[in-house]
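For reference, the chain that follows is the form predicted in complex with the named molecule, supplied as structure tokens.
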Amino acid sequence: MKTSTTKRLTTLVGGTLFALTTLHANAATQMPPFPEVTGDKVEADGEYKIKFSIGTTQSGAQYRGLEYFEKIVEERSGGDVQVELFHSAQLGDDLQAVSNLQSGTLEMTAPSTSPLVGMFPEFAVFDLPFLFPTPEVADNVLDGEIGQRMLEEASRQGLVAIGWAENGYRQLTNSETPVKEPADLEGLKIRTMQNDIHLDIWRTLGANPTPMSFAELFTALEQGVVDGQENPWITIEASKFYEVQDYASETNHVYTPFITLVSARFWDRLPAEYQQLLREAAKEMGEYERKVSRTLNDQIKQELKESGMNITELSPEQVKVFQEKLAPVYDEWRDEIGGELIDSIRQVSQ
């Protein structure tokens, strides 16, 4: 089988080479503006240095997000709490760097939480197809009583989470054929995140999936190690996933949320009034960053189309055959998470 970067040098000889950059480009440029700091400046001893680390790339939403939460803590902080940060796993990977936040050698980070469900089962609800109809249902859930008790929950194990941001609705894309239906998927190797119920959603529709950390995926794709993976739009653009996979189909299959954590170790050492800081910093965060998400969303997906890949929309029959194709999925993990917390969430999208 031809390896995907071949195909696609020959695509990029046709000239799709300009309307690339130019992707990248737009999207840096339509980035929502950062809110105005508000809140009063707070004042506590000592001075501290914050190193957040995370697994996507400089260009996309989740960056712009940490670039207006250290914009926040240091200028409310009038300096005395620097933040410096670092993006496409330059710390390790979302499994390692919440390692280093337990060993306190690094002090935030904000991964996806799936692959976290074998330190926190509960979040595997958030892995579960189909369960978010709308970004409004995610923001209920995330903002509401379920996602205040869920970091609760999570700050322990020598971890504090501090709040919520949007990694997005996942989109499938593979370098091989067109997805309209679960046959299309017979035979084809999908990368997913190190989450269990992930390999069971694609195995259950009729692929072959593999479990991988982010930080290896581009390679894999880039030398059909895999064929396929999936992740939202900005992501599919941030890391250039465009250049080594033709197909994309919009499935909107799953919601994946990203959860801002700090090292225990290090929050411990905080005044008080510094906690306080970076809760109301991550907050404020995780509602700008949602909105950059949300409004690069179409724009990119438009983009990228527009660049050359074949982009399948699923009509509302189409979206349906996948969602009954996958609702075996809940009876298999409908105990392990709690049939409770599941109806909680679909209560929201009532």
Ligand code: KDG
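Having displayed the form predicted in complex with the named molecule, please output the structure of the form predicted alone.
The text that comes after this line covers the one chain and nothing more.
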């Protein structure tokens, strides 16, 4: 019998899934400019300071989004709400930051959903393969009724969830062969996070999934301990995996969002006018951060091609073969995650 989701869905945390990375300077300089801050000035009693901590680096899309959040909040509050940003897990990894929100020693954080599965089992839906076929589907789900319902579900245990942003799609690289179909994965040792759904994905595809710390990954690839790995383009480039991986496949097999969280202790002290300001700023930050994330990913994929990496772009027909092969993963996890949630997301993509 399957053990509880909390026990089974263990994940690597602290931003190491996608986050402990540094982009090339030329990519960072091409980030989309900040949109103009719009909206009336918000007036309320009191002055407030917000410490906003993330696990990703200062040169990534997420931090760029936080800078826009800071700009919106400070301009529209006339400086009465000040935002101080902390990157690279300076105040602790994702779970530590969430714990600090609960205790009231930190005001805001924005982890990816994977480390929060133990607290909110329904977030495991974001680990299912090929559930979000396009970024537009992800946007429609997260910005619509489903996303709002999940924000409300996450607004407990000392947390208030106020918005979504994008961590992005994971891609496959390896040192052995181009991967165009599941048969190409037979016997390949693929490093994955310690996450039961991800292990099921690669095992079902015929690979040999090998859980491993992100910090050990480059050396393991270099020494042939594992043949491949899967991460977003940003992480692949920044971690220089192209130096030890000749082949990549743009699989887009898992889409992961960031969720913007506020300490309930801090939230309850805020005037309603500033609560609404934070909600509006989080929404605008998420929209802008997605644009930055997708721009950087497009730039970086092109850079990897130019560096000599052999990148396979799967056709819709090829993707369908992977999806059909992975049907048993959905059967295995449907009851534990919630069939209604899975079906409602699938309906959006029809």
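Keep in mind the model is a prediction, meaning the values are calculated, not measured. Residue numbers count along the first chain shown, from 1. Each form is matched to the other, and the largest set of C-alpha atoms that superpose within 1.5 Å is called the rigid core.
The two forms, fitted on the rigid core, differ between the two forms by 2 Å or more at the CA of residue 220.
Once both forms are fitted on their core, a CA shift of 2 Å or more is seen for residue 321 between the two forms. With the core held fixed, residue 241 shows a CA shift of 2 Å or greater between the two forms.
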